[in-house]
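A single chain, nothing else alongside it, follows as structure tokens in the form predicted alone.
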Amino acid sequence: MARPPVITVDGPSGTGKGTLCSLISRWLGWNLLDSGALYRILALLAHRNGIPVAEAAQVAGLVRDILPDVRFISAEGDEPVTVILDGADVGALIRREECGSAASSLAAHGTVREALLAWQRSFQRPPGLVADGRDMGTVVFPDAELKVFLTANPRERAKRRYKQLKEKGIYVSFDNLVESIAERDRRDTQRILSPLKPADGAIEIDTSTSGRDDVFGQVAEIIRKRFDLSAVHNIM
């Protein structure tokens, strides 16, 4: 039996790959995995637990415990997606940046990728998928059918990382973000396992000047070359 289809979005934080994601799995019609959100979770229970992001084997332990309570639900515009823990909205408390430093951290210990990787692929469900992350062309589905990487320059990522944390009243030193934005790359590209990279034949895609809509607009352009669309209506 074949398997569903696969969309991989990669890139780095900032890009648009939530959004865009989030757009293509309703479109669509398609599951939706927000991988990031798998290690920021594991962070924040890290930190309930009282247990340094350092002992990457205790963290990884605590994967059996989340994995049958977290689900992802798509939104709507530049929404972010929901992320769903044991009944609970948590994508504020993910979503600030002492979480996403620490996800990122835990992101570069193998037993940790390890734990994760065979639930991730579990989200390979009829009648589709669409996953967005850094590694999921290159190593969590590398047969997947469409491949994406999107880029952006740092300091507009970091313009638009300060406009959200600045409508949720969370304000931040513009220059400490741009910093922190750039150092997070730099571990993700330079870590040796899963670096952050396009997985080979990734179309790539550079939103540093380009709007949500044109950004979806390229895609769907390319998803309707390749896939059967016949009972997708359009939402855009």
Ligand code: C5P
The other form holds:
Amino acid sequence: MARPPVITVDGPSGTGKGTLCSLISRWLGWNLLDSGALYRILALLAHRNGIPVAEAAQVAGLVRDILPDVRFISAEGDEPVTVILDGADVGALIRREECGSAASSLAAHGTVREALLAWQRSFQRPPGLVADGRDMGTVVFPDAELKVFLTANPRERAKRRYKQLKEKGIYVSFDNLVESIAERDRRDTQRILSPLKPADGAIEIDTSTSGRDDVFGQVAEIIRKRFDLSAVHNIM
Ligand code: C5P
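Compare with the form predicted alone: the form predicted in complex with the ligand:
And the full complex, kicking off with our chain again.
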């Protein structure tokens, strides 16, 4: 049987990956993988279990416990993806910047990344998959039919993150947020394993001055040209 097609969307935080992936997955009716949420959930569980993020083997051990219980649902509005862990919506908890920062620390460990690999690939189910992350096109789904890499200038990304957090009732200092995002970028791009970089053949889109509909429109145009969409009924 032919393997289900995959669209990967990689890039740093605040570039609009989550929104774009949610729009594509709802439009096409494809599955959605928010891989960043997975690293964030691990960070949350490590914290709850009193495990330091540097303890790679122990953190990787948590993967077995959470795998069967995580689901992603693409949604409308400002929170594009609902993350369900063990039946509960953990979105607000894991979107905190502390969680993102801890996630980026534990994501540097090979044992942790390895433990998540097969599980991430198991999302490749019919009719197709839209995968959001840092290494979706380079490592997890190197054979993806379409690879997109989003960028945006750091200040614009910090502004978006600030707005998202505020809407969730999470108030942070803007300057601290800029610093935390810059630090996370440094860690994600400079790490040895699966560093953040565009995959070969990825289509790069700078979203600094584009709205979500504009970015979605550009990618939808490429998808129409590249995929047979005869089975997609809910054309937006
Ligand atoms: O995308 P998000 O901001 O939720 O990701 C949180 C952190 O998880 C990132 O800063 C990155 O270090 C890590 N991550 C990763 N590989 C992915 C997705 C996220 O290393 N595919």
